[in-house]
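First comes one chain, alone, set out as structure tokens in the form predicted alone.
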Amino acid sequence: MSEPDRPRIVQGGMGAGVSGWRLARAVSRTGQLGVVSGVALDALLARGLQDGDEGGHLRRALAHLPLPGVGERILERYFVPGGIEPGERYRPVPKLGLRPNKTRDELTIAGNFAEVWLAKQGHDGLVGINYLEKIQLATPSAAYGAMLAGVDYVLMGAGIPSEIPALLNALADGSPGRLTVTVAGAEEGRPFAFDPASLAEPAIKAKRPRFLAIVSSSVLAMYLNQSPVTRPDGFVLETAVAGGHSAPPRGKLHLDDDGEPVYGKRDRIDPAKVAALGLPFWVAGGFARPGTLAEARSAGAAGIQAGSVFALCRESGLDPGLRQQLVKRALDGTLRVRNDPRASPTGFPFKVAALPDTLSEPDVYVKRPRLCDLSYLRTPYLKANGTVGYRCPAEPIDAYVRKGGDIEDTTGRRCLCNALVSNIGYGQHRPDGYVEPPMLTLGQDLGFLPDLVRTRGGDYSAADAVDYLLGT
């Protein structure tokens, strides 16, 4: 990767639909790397079509999907002209699983294709997509869909993405993309594959995107760099103050007086050690201020990654009302962003921004019926009969325990899957009238906001944010 090809700013791939195609496109048009979130894009495509696809953007993207019949089948199943009635329940999408499911693969591919294809329209800039390593069962088909749209970068965090370089190589060649899926209670993981030839014969080949591994330690960077098989094309070095999931502290978990994980010297990233590997890297978490880009580059980084500054801009996918509340509270000093060690079903600490009427509030959490229907974060586990089942610590407690889960793991767990899609206006309506509440995440360093709002206004754009970050 030559120096001119490296963006100085990588926009964070946040939540489900927060970093959607509109935001990524706006950033890419400035010459930096716009990134879409790759989480739950099958559900977002289905729900967007059921809401009537205002502007026809999703249908326009599906018309360019190079898989005969796939777009038509999805439209027949999910598109509702004019949108479903207010309060009507969204039609479900197939859950992730080890068993092959062509309908699920088609929807996943189409959702990822549409998001990237739309982000790439109207400019010749770079577009990336961000995945969670924890959602292994979606990755092969999701990545293939993004690659069919010409995605330039794949980024992945929340785990050890050692098999992703080989996966991308295989998919680019039109060959089966393989992963080893972690199964709780099993000595070895289970092989899982997606074959592009299952949807088109001959299989369609695609450009191989560059892969950036999001890591929180130089030790993991060095481990991934050891072999050409696991070596990424670069790294994002993420500190614990970055939004969303963060790696737990190394060693025994200690909590401070506010119940947040305590990070120590072992958790600090040594940029010099990563620079010595010879691969480009970007630093993330607390770098959204003028001058930090120059500091990062002087330390050997190619640039910075920033998330929250883009999550709060006008092109963000966040519900406008929620976004405005976050900005107002951050400016008046009443917004608290807590690194909650229990909120996420993944077991990773998760940044939760406290807002009324969201799952950050204990009374809202207690009133929510426990259920698991989107199920992106459920964990495969080995059943007594040797087959694989699925469980999630945010599902009904008795069901989780019946599946062999530890009851202590259920305490405080939030259903991130439903909450995150609610953040962007796609919350599910239940038959009894219950509406899924949102739950917001941001980085813990929001010091950029007063100066940015003072100079650009409270409804600043993604281009304003880029200009701000490029300032000296």
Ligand SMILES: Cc1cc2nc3c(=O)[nH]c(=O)nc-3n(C[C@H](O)[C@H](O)[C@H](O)COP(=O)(O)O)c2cc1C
Given for the second form:
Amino acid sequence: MSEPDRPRIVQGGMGAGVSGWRLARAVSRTGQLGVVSGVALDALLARGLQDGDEGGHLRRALAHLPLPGVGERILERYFVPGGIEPGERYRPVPKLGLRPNKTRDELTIAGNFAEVWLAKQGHDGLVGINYLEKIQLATPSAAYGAMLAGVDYVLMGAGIPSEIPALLNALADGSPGRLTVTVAGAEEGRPFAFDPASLAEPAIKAKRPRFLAIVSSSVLAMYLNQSPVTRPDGFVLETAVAGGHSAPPRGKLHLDDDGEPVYGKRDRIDPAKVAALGLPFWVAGGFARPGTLAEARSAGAAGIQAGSVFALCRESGLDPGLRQQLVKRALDGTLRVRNDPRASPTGFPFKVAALPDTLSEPDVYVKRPRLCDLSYLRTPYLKANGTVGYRCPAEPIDAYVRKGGDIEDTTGRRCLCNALVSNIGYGQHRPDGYVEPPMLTLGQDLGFLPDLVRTRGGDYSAADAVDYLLGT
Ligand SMILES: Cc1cc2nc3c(=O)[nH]c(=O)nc-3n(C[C@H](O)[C@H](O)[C@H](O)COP(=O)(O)O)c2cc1C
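Switch from the form predicted alone to the form predicted in complex with this ligand and print that structure.
All chains and molecules follow, beginning with the one already shown.
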């Protein structure tokens, strides 16, 4: 990778929609790497269109999708001129599953295409897209949609992304992109593929983006580096204070007095070992301070990845009211960000920022009737009859247990799917009037905020954040 193509700052991919196209575009314009979140972009496209697509951005993007008829079918199904009535329910989108579903593939491709296409408008900088390894069933078609829009980097965390380099090679060539999907209770995973030729003949080829694996140990980096088949083009080394999910501590799980996982010496990442692999890497999680970039570079890193500092900036996709509350509480010292080992259905610890009226609060949590309708985080499991079913520990408890899930797994689980889309203003309204509450995540190191707000104001921009990190 040549130096000019290697940004010093990677803006963290923040789901769902926190790092949307507006934020990524603002960062890319500064010459750094803007990254959109690739999570749930099918639902975000569908809900954006149902909200009336103010400004016409989504429709403009769809008009450029190089797959005949797809944009028209999506508009027909989801676009509501002027938007749905306040309190009206959003239409469902097809759920992920092993069975092929063309409508679902089209919506996923279009959602990913639109987000990247919009992030790329008005500059010639680099744009990346960030996926979660755990959402395996979305990845092949999602990545293809992003690639049709010319995405420059794909980043993936929260798992072991060993099949992604080969997947990107295949999709770039217009060939079927294949993954082995983990099935709980089965000895082997199930093959899963998306074939670009199912949407256009001949299949459209695309530029092969660079792939950065987000890892939290040098051991995993070394493992992925071993073979050309699994080797990424670089790494993001993420510490446990980073926003969103983190890897659990190595070894037996110990919790501190606040119920947070205790990380020890074995969890410390050794940048020297990663540097020795010869691939570029960026360090993430608590690096959003002037001076840390230079330190990271002198330790061999290409730069830093920062998330929280961008999640709280003006172009962030977070609902502005929620963002302002986070900033205000962080500044007056009352914001608590807990590394909750139970909140996420994935079983990975997840940072939860405590705010009233959100699912961080026990009273809001117990009042939420469990329901699984977005289902991105549900996982395939082997049924007694040999077929595959899907379950999520945040779904209704009786359903989860009926599907062979352990009742213990359900304790404290939050429906991240609904909460995260609610964070960006797309909360679902249920027929009985219940509105899905938000639940915020942030990194645990917000020490950048007082300085940044003092010099740039509480409504600072992504470009202000980049200047701050560059120390300019
Ligand atoms: C609001 C928020 C949402 C995030 N969502 C994701 C995500 O969906 N996938 C992911 O790989 N990382 C996610 N992250 C982690 C960031 O990409 C980045 O690595 C991290 O924020 C860096 O640490 P910092 O917040 O201390 O700068 C998220 C971070 C934040 C603050």
